[in-house]
Structures are given as C-alpha cells and as structure tokens.
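In structure tokens, the next block holds one chain alone, the form predicted alone.
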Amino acid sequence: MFLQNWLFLLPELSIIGGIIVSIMLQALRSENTPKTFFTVSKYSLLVALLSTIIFYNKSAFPALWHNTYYTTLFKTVLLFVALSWFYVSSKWFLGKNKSSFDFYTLAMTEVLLLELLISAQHLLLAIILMIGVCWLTGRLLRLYQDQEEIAELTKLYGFFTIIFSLLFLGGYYILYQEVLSGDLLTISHYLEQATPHRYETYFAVGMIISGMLFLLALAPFHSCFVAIVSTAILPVSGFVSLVPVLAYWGFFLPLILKTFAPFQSLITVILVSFSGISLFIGAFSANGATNLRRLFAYSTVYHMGFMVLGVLSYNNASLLAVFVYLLVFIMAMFGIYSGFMGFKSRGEYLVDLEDIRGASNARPYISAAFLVFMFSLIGMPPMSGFLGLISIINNLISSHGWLMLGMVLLSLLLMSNAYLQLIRKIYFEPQNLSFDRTDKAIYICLLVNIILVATTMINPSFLFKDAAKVLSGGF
C-alpha cells in the first residue's frame, strides 16, 4: 500500500522532481542555456501529464485529495496548457538571452500548486494553496523588471493578496466553528441538514466566494490582474491569463454546485451582481485600451463575467456549458498570446496598438489567426466560440434570465466594436514599424491552435457528448 500510494503521486512527484533537477542545475552547472530549464519542465510535466492520465481515479491520499473523471479532466488540459506555453516562452528567452531558470521553476511550483487544488478535500488546504499560488504570482511579476518600476504594482497585489487571504480564512475560521471540520465533503453534508442557517454561515459563505472572484479576476476586483498582465514579460502575463484559471474553475465549480448548494441564494445575487460589472467593466475598458495586452487582460474580465452566468442554473447544463467556454477561452486566448511573441520590431515585443499598424502585410499568417481567434472569443458562428456563446445562452433562455441576457447581447456588442478597432488597425491602417524575423515555431504553435479551433468547429462532439460525460457525474 505505502509504494502504491507513492505511485500515485507519480504526477505530483514528476513536477517535484523537475523543480529539484533544475535547482541542482543551476547551483552547480555553469554553462546552462535559456533552453536547458525548459527542457527539464518539459519532461517533468509530460511525465505528469501522462500519469494523471493513467492514474485517473487513483488517491494517494484521498482525505486530502481526491481523484475523479472530473479533477482529471481539468488537470489534464490545466497540464497540456501549461507544457504548451512553457515551449512558447522559451522563445522569449532564447530571443532576449535571458536566462529562463526563475520563470520556469516559480511556473513548475505554481503549476503543482493549482494541479493539488483541483483535487482538494479539504477546504483550509485548497486555501493554503491559493495563497501559494498568490505569492508565486508576486515573484513571477519581479522577474526581469525594474525593480523601482514594479515596486509600486507589487505592493498593491501584496495588498490585496493579504486582504482576499483574511477573507478566505476568516471565512474558513466562521465555517470550522460551526461544522467542526474542514472536510469539503463533510461540510456539505452539514450544510444540508443544519437549518435555518445561521447569519454567521452566510457571512462565511460570502466572504469565501468573495475570494474566489478576486482570483477569477471578475470586476471590481479585477485592477491587480489587468495591471500584473499588462506589466510583466510575456511568458509570465501569458502564463498568468492562461494556466491558473483552469484550476481556479476547477475548484469553484464544485464549491458552489455541491459544498455550498444550500446557499445558491445567496451566491446567485453575489455572482449576478459581480459577473453584471465584469461585463461591461470589461466590454467598456477595453475599447479604451492602447495597450495590447491591457486590451485582452480587460477581455479576460468581460469572459469571466460571462462564465459566471452560465453557472446560475447550477445543474449539468450549466456545468457543460461553462466548461466549453472555458475551454474555447483557453484555446482562443493561447493562441492570441502565442500571436505576441510574432510581433516584434528592432529586438523589442511590441504592446502598442499604434506599433502593429498594418501588420496584415508584413505578418499575414499571424494576423489572418488573430482574426480567428479574435472571431472566436466573439462567438460567430461557425467559430468553436460560437459553441460556448450559444450554450450559456440557452442556459439563461431556459432559466428565463431575460434581463441578464440582455445585459450579455449589449456587452457583447461593445466587446465586439474592441476587436473590430484591432482589426481596423491590423488589416486597414498603414505598416509604421519593421518586423523582426518571426521564429518558425511560433507558427507551429499557431497552426495547431487554428486545427484544434477548426475541429472543435467542425466535430464538437466532444465538447458536448463525451466532456458532459465527464463533468456530471465527476463530483
């Protein structure tokens, strides 16, 4: 029993392992390259991703973390997300000459951290977690900097880090006092039987989710996001939109559709309220936005508010469609950020609006894929997109949500005039910079994006066959 449990934490181990080679690495190998610690996380992630595959209903320590149909789902594409861009960064480091050991050992640590929080059972460790993952987040946004620069922005994420952490403790602290257990499993059970609730447990309730919103970027807690996107190199403001929201779906979705249920109440006047800001917040911020990247961190908010109508019918549809979205949100979002790393002029990323003016002629492929993407994360049909738009609407259709939808078709439209103006600028303004040459995997990286969209467009069977599967009966 004792090395069958240790096999079983073979994906956590793989990740453990990667972290310590590239420490011994750098401690002791002087001839290291930008290319070396992203070869170790990749072999320490595949490892890990093709033994949650294998181990895919098995726990180690199932009191602690449990695996299902459902936690594996999420960490395997969590997994693919992350090894992916892990080899999409590498190219900033070998372009720049940087070394790439900081990044990708705070990222590894990172990606074990969301990858246990999917599976946790325990509420005060799921918090513990998050909290890691927040604080790795600060050091990740150090990297390279000007420390005079950054030293403002890494105070206020430390702020509000701490702040949203005495919420989710506090919340936890009310919680364990009334149940007596921290267990996710034995809470629901308590939460069920003990009514009427008391006024204590509501103000718990709220503080948690509270927490989870700021974490999920959702307006108006969304500026620290928005400005640590905006501000970091690349690798980190495309790991940072990419990798962590994957687990933090992960860990919500199940928070609020079975610890929490007896509360759907309340957390539907809180999420309407939140996902109603981020929308038009989001919608509006980003057709203001000059700056590329602040324009789809902004866009990042707008999807996120959307995600979170599609739960408020808290049953299997919702579930599926929220998992579409998001999955048509990673896909659509790589590939955007993949995009970046293309426009380049005299060795510098560009992130003006102004600077990729008439990219269309000297990067067609790369512009014609944002159009893509860009239509993607719109919803037009026949884009994948379209697949996530149209369910959470129907999901708001058939749960007579009239209101709610006709805040999400006005957002819409205002978050679709924010990418029309890129478009503008891309295919119908004049070229005022020369682009540097753009490495070729960066177009391989865009290719197999464009595919994945295509299939997902043309068989999406099994976004809405074999993942409903999955997701109803995970949990």
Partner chain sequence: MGLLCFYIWNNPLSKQISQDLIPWLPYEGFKANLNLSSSAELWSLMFILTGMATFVLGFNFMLHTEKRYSPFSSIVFMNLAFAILLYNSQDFLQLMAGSFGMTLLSFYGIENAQIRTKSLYYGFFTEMCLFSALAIVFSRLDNINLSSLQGFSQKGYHRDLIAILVLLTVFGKAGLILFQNKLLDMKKLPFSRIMNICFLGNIIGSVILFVKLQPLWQASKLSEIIIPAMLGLSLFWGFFGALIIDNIKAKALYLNLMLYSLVFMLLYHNGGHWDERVFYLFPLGMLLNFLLAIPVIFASNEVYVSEMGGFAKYMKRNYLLTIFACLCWMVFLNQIRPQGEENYIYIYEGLVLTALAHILYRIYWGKENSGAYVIALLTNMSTPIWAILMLGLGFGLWQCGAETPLLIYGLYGLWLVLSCLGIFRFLEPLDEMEIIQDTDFFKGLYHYVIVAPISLLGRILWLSIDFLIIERSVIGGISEMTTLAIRGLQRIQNTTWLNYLFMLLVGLAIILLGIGNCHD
The other form holds:
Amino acid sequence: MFLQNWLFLLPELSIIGGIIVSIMLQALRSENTPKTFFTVSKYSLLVALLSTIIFYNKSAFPALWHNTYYTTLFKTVLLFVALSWFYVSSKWFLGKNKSSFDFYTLAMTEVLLLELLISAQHLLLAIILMIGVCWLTGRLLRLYQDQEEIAELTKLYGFFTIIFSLLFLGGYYILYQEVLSGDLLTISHYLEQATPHRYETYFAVGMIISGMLFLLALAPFHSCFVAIVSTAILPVSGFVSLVPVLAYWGFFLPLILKTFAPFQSLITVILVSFSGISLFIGAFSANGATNLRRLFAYSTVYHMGFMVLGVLSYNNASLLAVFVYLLVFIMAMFGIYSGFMGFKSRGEYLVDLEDIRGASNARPYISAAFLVFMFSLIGMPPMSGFLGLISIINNLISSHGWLMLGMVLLSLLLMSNAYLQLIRKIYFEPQNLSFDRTDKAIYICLLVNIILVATTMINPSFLFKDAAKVLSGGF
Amino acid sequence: MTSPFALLSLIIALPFLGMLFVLTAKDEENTGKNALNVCIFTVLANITLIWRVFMLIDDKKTTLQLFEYLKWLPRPQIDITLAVDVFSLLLILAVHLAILIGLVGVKNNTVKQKSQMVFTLLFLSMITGFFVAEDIFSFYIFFEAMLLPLFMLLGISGGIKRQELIYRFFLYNFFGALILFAATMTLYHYYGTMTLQQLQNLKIKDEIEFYVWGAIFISFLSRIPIWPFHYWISSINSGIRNPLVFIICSVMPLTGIYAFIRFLPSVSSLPVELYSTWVSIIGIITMLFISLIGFINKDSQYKIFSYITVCYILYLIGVYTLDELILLNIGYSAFSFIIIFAALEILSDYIYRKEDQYGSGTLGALCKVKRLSFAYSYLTIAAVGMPLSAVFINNFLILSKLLETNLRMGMLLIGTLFMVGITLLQELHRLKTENSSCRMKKEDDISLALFAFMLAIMFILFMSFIRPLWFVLDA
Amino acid sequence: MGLLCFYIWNNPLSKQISQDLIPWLPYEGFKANLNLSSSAELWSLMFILTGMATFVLGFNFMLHTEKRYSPFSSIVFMNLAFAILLYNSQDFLQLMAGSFGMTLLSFYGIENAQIRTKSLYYGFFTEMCLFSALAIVFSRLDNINLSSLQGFSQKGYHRDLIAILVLLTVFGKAGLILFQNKLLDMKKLPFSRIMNICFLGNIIGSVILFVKLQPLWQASKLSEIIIPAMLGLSLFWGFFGALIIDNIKAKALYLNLMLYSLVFMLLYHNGGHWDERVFYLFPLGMLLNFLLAIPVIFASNEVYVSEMGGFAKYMKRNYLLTIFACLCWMVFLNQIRPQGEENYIYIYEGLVLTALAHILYRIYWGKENSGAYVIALLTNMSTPIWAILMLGLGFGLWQCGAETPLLIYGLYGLWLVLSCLGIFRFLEPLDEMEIIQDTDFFKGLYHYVIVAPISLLGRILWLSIDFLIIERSVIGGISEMTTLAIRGLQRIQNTTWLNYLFMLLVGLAIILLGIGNCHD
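Let's compare: the form predicted alone is above, so bring in the form predicted in complex with the partner chain.
Now the complete complex, all chains and molecules, led by this one.
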C-alpha cells in the first residue's frame, strides 16, 4: 500500500527529482550548459507525463488530491505544453548563452504546484498552491532583468499577490467556519443543502472567486499579468502565458460547476461582468499596443473573457466548450510565442511592432505560421479556432445570452483589428531590420503545431468525442 | 444522386493542393514564374474537372445533384453536405475563368508573385467550397474563410495607398460573417443541423424569425457594395492597381447574391417580405448613387466598379422576383458578366500600365493599337448589355419582371443601367479620341497570344448568348 | 449573296415559307427561335437593297474612294444579312438582335474613331429605348412573339410611354431631328461610307422597326402629334441645312434627312404598314448623294461649296450627267404617285429641288472661288463610266417617261433655269458665319439640359452625402471614438499604483454589487 502510494506519486516525484538533480548539477558541476537543465527537465517531465497517463485514476492521497479522467486530461495537456515550451525556451538560453538553471528549476517547481492544483481536493491546499505559484511567477519575473527597472513592478505584483492571497485565505476561513472542513466535496454537499445562504457565505465565495479571476487574468484584475508578460524575458513570458492558465482552468471549472454550484446566480453576475470588461479592455487595449507581447497579453485577457462565457450554461457542454477553446487557444499562443523566438535581430529578440515590419520577406514560413495562428485566434474557419468559437457561441445561445452574444461579436471585431495591424506590419510594410538566423527547432515546433491545428480542423471528432467522454465522466 | 469519386470535394481540394505546390515551388530568379505556371495549371485542371461535373449532372433539372456527405463534429452535431446544380456550377466555372483571365493579366508581374498565387488559389478553393456547400455550417465556413485570402491579396498585391480602407473592408465583411454565424448557431440551436433546402422550407419560430432573417439579410448585404457602405468599398476597388486582385474583389458581391438565392424561403413570411422590400429600396438608391458618381468620375477603374455594382444589384433585385426562370437566367448572365468585367479589367490595366510607362494620360490610347481596340470595344459593348452575350437576355427578363411589379422602379433601373452604359462608353470614347499626346504606338499593341486569348473569351461570350450551356456535351 | 440567291431560288414571289433555322432559347413562355421566311415585300426590299449595294461597291471600285476595299465590302453585304434577319423577326429577341446588328455594322462602317464612338452613344440610346419598350410589353403579355403586339395595343397598357420609346428608337436610329447630329457627323467620311450607312444601314433597320412595331406607336394618341411634328421639323431642318451649310457632304446628309422624313410620312399615312413606294425612294436618295459626290471627287476632294464655283466650264460631262440625273429623279419621283392627300410629297419635291438648284448653282455656275491649282486639277468622269450612267438613266427615263405628265418636264425646265440664275445668291455670306456653319446647338442643348444636371447631381451626392456625411461624420466619428477609447484605456492601464488600485477597486466593487444583488 505504501509502495503503491509512492508509485502513484511518480509524476510528482519525477518532477521533484528533476529539480533536485538540477540543483545538484548547478552546485557540483561547472561545465553546465543551458541545454543541461533542459535535458534534466525534459526527462523528468516525460516521466511525469507517462506516469500521469498510466496512473490516470490512481491517487496516493485522495483526500488531498484526487486523480480522475478529468484531471489526467488537464495534466497531460499541461505537461505536454510545458515540455514543448521548455524545448523552445532552451533555444533562447542557447542563443543568449545564459544559464538556464533558474528558469528550469523555478518553472519545474511551478509545474509541480500546478499539477497538484489540478487534482487538489482540499481548498486550503489549492490556495496554498496558488499562492506558491504566484510567488514563483514573481521570482521568474526577475530573471535576467535590471532589478532597478522592474522594482516597481515587482512591488506591485507582490502587493497584489498578497491582497489576493488574503482574499483567498479570508474566503477559506469564512467557509471553514461554516462548513468545518476544507474538503471540496464536503463544501459542495454542505452548500447544496444549507439554503438560504448567509451573507458571509456569499462573501466567502466572492472572495475565492475574485482570487481565481486574478489568476485567470480577467479584467479588471489583469494588469499584473499584462505587465509580467510584457516585461519578463521571452521564456518566462511564454511560460506564464501558456502553462498556468491550463491548471487554473482545470481547477476553476469544477470549483464553480460543482463546489459553488448553488451560487450560480452570483457567479453568473460576476463572470458576465468580468467577461464583458475583459472582452472590451482586451480588445481595445490590444489595438493600442505597440509592444508585441503586450498585444498578446491583452489578447489573452480577451480570450479568457471569452472562455468564461462558455461556463454560463453550467452543464457538461460548458466543460467541453471551455476545454476545446482553451486547447485551441493554447495551440495558437504556443505557435505565436514560438514565432517570437524566430524574430531576432542582432542578437536581440524583437518586441516592438515596428521592428517586425516586412518580416514576411525574411521569415516567410514564420510569418505564414503567425497568420494561421492569428486567424485561428479570431476564430476564422478553416482554422481550429473556429471550433472553439462554435463551442462557446453554442453555449451562449443555449443559455439565451443574446446581449453577451452581441458584445462578443463586437469585441471580436475589435480584436481582429488588432491582429490585422500586426499582419499589416509583417506582410504589407517594407522590411526594416535584418533578421538573424532562426533555429531549426523553431520551424519544427511551428510545423508540428500547424499540423495539429490542421488535423483538429479536418477531423475534430477525435477531440470532441473523446474529450467529451472524458470531461463528462466528471470530476 | 451522389457524386462518384467525391468530385465535389476534389474541385474544392485541388486549388488548395495547388497552393501547397506553389508554396514549395522553387523560384531561383525570384520572378514568381514557377508559381504562376503552377497556378495556371491548377486552375485549368479544375476547369476540366468542372466541365466533367457538368456532363454528369442533368442540366434540365434545377434541383441539386451529386450529393456528398461528411460527418464532421459530434457535439454540436454538424454534418457537412455538398451538392451542385447548374446554377452553382456556372458560377464556379465563371469564377475560375475570371481568375484565369486575371492570371494572364498579371503574368508579367514579378513583385510578390508567389504570395499572390498562394492566396489566389486559397481564395479559389474557398469560393468553390462556398458554391457547393449545401448545409448551413459548411456554407458559413466557406463564407467566412474566403475573407482571409482576400485580405492578404488586398494588402500584399492590391497597391492601395490608404491601408486603413483595407481593414475597414475586411472588418465590414467579417462583421457580416459573424452576424451570419450568430444566425446559423441560433438556427442550429432550435432546429439542429440542416441543409439549405430544408432551411428554405422551414417555418422559423415567430419570436426569433425577425432577428434571424434580419441577421441573414445584413450578413449577405455586407458582401455587396450597398449604400451607405459603398464609399470605402468603392475607394478600395478603384484604388486597386492589380487586375487579379480587382477581379477577385469584384467577385465577392457574387457571394452575397448567391447566398440570397440559396436562402430564399419557399414560404414567404412577414419578416422576409419586409426585409426584401428594404433591400430593393436600398438597392435602387445604391444603383442611383453609384451610376451617377461613376458618370462624373474620371477614373476608369471606378467606372468599371460602378458598372459591376449596378449589375450585381440588378441581380439582387431580380432574386426577389421569386421567378425560377429569372433565377436560372441570373446564373447564365452572371457567367458572362463575370468574364466580361474580368477581361475588361485586364485590358484596362494594360492600357494604364503602358501609359504609365510613357508618363502620359490615357486619352486616345486606343488610336493606333487595333487588336487592343477591337477587344476593348467588343467587351464594352457586351458589358453595356447589347446582344453579344447572355447579359442581354437576362437584363431583359429581370427588367420585364420588375416593370411588371412597379413601372416607375423599373424605369429607374433602366435609367441607371443606361447611365453605367454611358459611363463605359464615355471611357471607350475617351480612349479612342485621337490625340497628339498619346504615345502608345502600334508596337504597344497586345501580343498575338493575348489577342488570341481575348478572341477565345469573346467566343465564349458569344456562344453563351447563342446557347447558354453550349459547352455541355451529353455524357 | 449566297443567302440571297438561296432565297431567290427557293421561294417564288407569292409563296410564304417559314423555316426555323436554329432553336434558341427553350424556356416555357420564353421560347425564341431564329426565323427566316420570305415574302413579296422582302423580295422587293432585297432587290432594291442589293441593287444599291452593288452601286455602292461599284462606285467605290470605279472611283477609288475607299482604301480598305474588302472590309468595306463585307460590311455592305452584312448589312443585307442583318436586314433579312431583322425583317424576318417573329419575336422580340430576334428583333433586338437584328436591330443591334445593324447598329453595330453602322458603328464599324464609320472609319473615323471619334465619330464611331459618338455613334455608339446614339446606338446605345436607341437600343435601350427599344429594349425598354419591349421589356414593358413582355412584362404585360408574358409572350415574346411580335404577333401578340396587336393584342397588347388593344389592352392599352402604358401606351404613351411605349409609343414614345418606340418613336425614339426609330427616329434615333434614322437620325431625324434631335438626333440629326448622328447623321451629320458622317460628313467627315468618304461618300461611299455615307451612302452605305445612310441607305443600307440604320435607316433600313428603323423603317423595319417602324412597321414591325406599328401596333405599339399607333395605340397612343401622342403619335398623331409627335410623328408629323418630328417629320415636319426634320424636313424643314434638312432643307435649311442643305441650303445654308457650306460643306457639300453635310448638304448631302441634310438631303438624306429630308428623304427620311418623306419615307416615314409615307409609312405613317399607310397606317404603319409596308408601302412599296418607300423601297423606290432609297435609290433616289442615293442618286442625289451620288450627284453631290461627283464635284467632290473630281475637284480633288474639295468639300466646301464656297471654294467651288464655275465648274460647269471645266466639268461639262459631269454637269450634263448631273442635270440629266435630276430630270430622271423628278420623273422617278413622280412614279410614287401620291394618293389622296399626300401633299407632303410635293412639298418634299419642291424643297429638294430648291436646295438642289442653289447647290448646283454654287458649284457649277457661281463665282469661281477655287484656286488655280484646283481648277487645273478638275477632271471629268471617264467616258465609259459616264456613258454607262447616262445610258442607265436614259433607260430608266424611257421606261417611266411615258407615264410622266408634261408638267414635270416643264417644271424641270423651270428648275434648270433657276439653277443657272442662282436666286439664293444672297445666302452666300452665311458661309463665313461660324455660328451657323460650326455651332452645334443640339449638343449644347443636350449638355445643359441633360448632362450638366446629372453631373451636378452626381457631384452633390458624392461630396455631400458620401464624403461629408457618411465618410467624414459617421465613419470618421466611429473611428475617432475608437481611438479615444484606446487612448483612454492606455492611460488608465499604466504601471502606476493608482491605476492598479483603481482596477482592483472596480473589480471588487463588481463582486460586492453581485453579492448584494444576489443575496437580496
């Protein structure tokens, strides 16, 4: 039994092992290259991925974290994305000839916490994990940055992390006082039966939800996310945009669809408001952005707002809709960030819109990939983004959200305009700078990504049918 | 009747495959010649296939034939249905021929030829799919998907100085597509997936009927340069300096007309009657505006645009006569009409480029160039509706029907047709006015090969007047 | 010619045979076929037209007025083919196709590019009028057969509008008043082309249309005013033009204008049915054109009458031919035998002779105004050709002369004297007046009444509504608002504590409001 539990912990243990090995290599070995730590993390994540799939419904400590089809699905995707991003990031470190120890160690730690978060069964544990992730993100932000320049941002981020941590903990405390348990299932049963609910319960739920909204980068709590993504180095920027969001959604969905199900009315009000603000702030602000990463950070805010709408029908279809959209979003954003790796001039990765003018002349394939991914993000057929759009809109109409539908369409137009500005820079304007040679790995990543996008579109049934089965299996 | 060898899918896929070939085609001298050749070959191959399809269908029947089915999404359940009839096949063939003409017109271009060919083939694939789509989802997918290549062509090869016009154009069309999407999803929500034929016989619920039909009308109208949105569309069309791009842009309103025909309900309802009345009124206003402005505008491109727009709107108004004979004749006429304006455009561009070369105006440009003069004159005379092509017969039928409905409106329409006819004749007169500053010499005439091509076009036009489906041999 | 021979061989005069050559459009209620048939009238018409065509070609061949002989010949013969097509029309489509064919041939018959495209405007206008009229008829009848027109006129739908459209078509094609510029523009062409267009081209088409569409224009009472007015005006306008205008080709065209008015008057008074006499007027008109062509050709292409004068001395044979031809003209015209109250024939004859007298005086008897080099180059027609023509005319005169009253000969004598005396000499100073010779009043009329208001309207619509209201105000407004919103958002999303706190507070406020709302 004891051994069995350790076996079921293999995914987590392999990541921990990877971290330990990295620390030991850093301490004991001097001839480390940027690739060294990537290799370590690669193997540990691979083992974690395989063992996650093998032990898909096995849990070592089911009271704390419980593995199901649902969590396995999210974890698999998370590990796969993390692994892929680690691979792409290694090129950055290789190019810059900088040590990747800090990045991989911190990132792996964050992956571990996120993994645990997805399966977390105890609210306090989940909160602690989320706070941990925030703290790690703060550390990642400071990597290879001028500390004076980012001091203000670090303080702001720290301040807000504290605020939302307090909100999380406060909410938990209030709930615990009432339910006398931190177990999500217990909380769920209690809240179902104990009606009418008190003001305090509403507050508690509101506080916890607000923390989640901060983590999901929904406006108006998005500022930190945007600042981090646009300021941090490219590997961190990409990591923060792609990986945690999977875990947050993986945790968030059962939280509101199951645990806080009796508070649907409150959640709907909050989510609709935040979604509306996110859609408009995301779309408008992306239009005004001159920094590439800031543009896509706002784009993320926008898409998060969009995804939230998929939840509003509160059924299995919501799960599928959000999952499909999320997957499609991650695929596209991964492609975008991989593309960023290809836009380099005189050793510097380009961040300004003006810098990538005429990039289609120098980097036609990367530019073509950008085109595919951006139109996928708009939801334009025949790209896979259209599948995500269908799912969410279908849900919206099912729940008779006509006003939201109108807002969605309007904001989509605005968002498209922002992407079109970028396409214009890449395709329609004359080249400004000379571009450095791009690593073949970037092209491979982009090619694989495009194949996935194409396959998903041509034969989406494997995604919809199988994912639907898994998701409806419940959490 | 089901399609053997998935012919319909093949005619959609072939340009797409051609596009992939073009992407990989070598271009050592950077002239784009290889890309052009591949493109021309692909288009010719597809024309051959289309001709084969013509021989498989029963051209006496007006119903859809050669069905193909594909299960696409399981949830929401979406099945793709493809089918054709004489009408849609004629339009597909016309578009292919128009693009072939456009390719001939750009064969001497060397700037960004490859990207132009890529997006041209992509557009061709999408628009072919649009014409064979028989269910509401595939219809929408192709309706929207053709915007991407169009936008890219406008931006890369259009030569338009005011770039913001291109965004406006794209966003306007995209908005229309989104509205259609909302309508499609609403219909899906209430009635499940359905074919267009089923939709024509459907009685939509009263509470959503107004909105659904309103959305459908707005979305299709967004493709047509209808007042008051015609200003920037006309600015774009008249600003395009690439004949192939102009032709593709000018084919877009056809998709709106076709969509109206396909969605025409067999059972009239109050919203449809109301909206169709508004469409007719706006259509007439547009015709008046465009014809008057075309008359005073000195730009030859604008004159051609005004002619194209007025004809399209005449077709649009003809659609709502709900007469099967007229609907079929719109197909016959559109076939000739598209070829006429495509050929006229490339000749116009030829004149413009020659005069640009000499740095003089186009006054009297056709004085010394007999072959060009003959071809241009023929096409102009056919364009104004004289008995040289099927346009003549169709105009007669539509106008008769409209005169029957409302004499004043009919006479107004005849007046606008007369105005655009005079506009084109004005241009012809200007080009043929003997002028000492005209520097085009006999050597600047079109080559024999191009002239032979033009003769072939004229032959097709004339034969279409004699017998609309003259090229269909009994299988 | 082959087609014609085929008809002559196949179809004796009295038989009426219809053959559907090509089945065309197969739709229910819209069946159109290409029909060919024959009748005595067609036979007469084709005989005359073929004769005229032969004359034109012979004129061209003998006198070398045309450089591109083969293309010109093909146009001449195609005129005949389209005339057959038009005449045989049984339905609207064939009628319009035939009419258009004749317009197109006239277009190609004009060598001058500028005049050619101008003629296209007229042609387009007339074809559109025909198109509109038939479209209205089809909309009511749902039948494209010409035989149904009788029934349509009885029902009386839109009779005035249709009558106007038909008359505009016919008179526009012919080049009568209001459209005479179409005719007069041809003064820049050689005489062979003028004769081809004026006698084998659109006029034939317009005459056939006038007869075929008779039920349509006859149904309206307006025709009773418009037709006589138009024809009368054309006749007098033609007369004054022939008298006053210096250019000899223009004079010929004015004489043609007068002829057309007579042709249509005859048809009109015959109730719009075929009148055989009409067929014989065309050769007479062509004869007059030929007579005026002679001094041009043999005077080194001098076209201005004011530069001629006293040519009788130098071109005796030509002059003799001319005056003999005039006699024949009078005699042949007399064969028309006016019936009843057809006094307009006499009016026409009188006006033509008056004009002709003045013209011939100016050319052959008037003061010598041409330079020495022109005089030196004046020649006579070659004797064989002259002889053939004289014999031909003589033969014709002999055939008709017996039935001609002596009064005609007497009138001819009087006319001859008048042509030598030059009683209209006082009009000679008008040659110098540019306002009469060159000013195109109708062009100005069209420009200020039609073109300018349309252009102004177009400009107003474009500038005020399209540009100012839609583009600048509405679209520009939306664009500005979007930019403002973007800038505003950029300002409140700076990395400052204040902005971050503001966002935080907004979010928390929403949550609190939500709680407050839901708990209540």
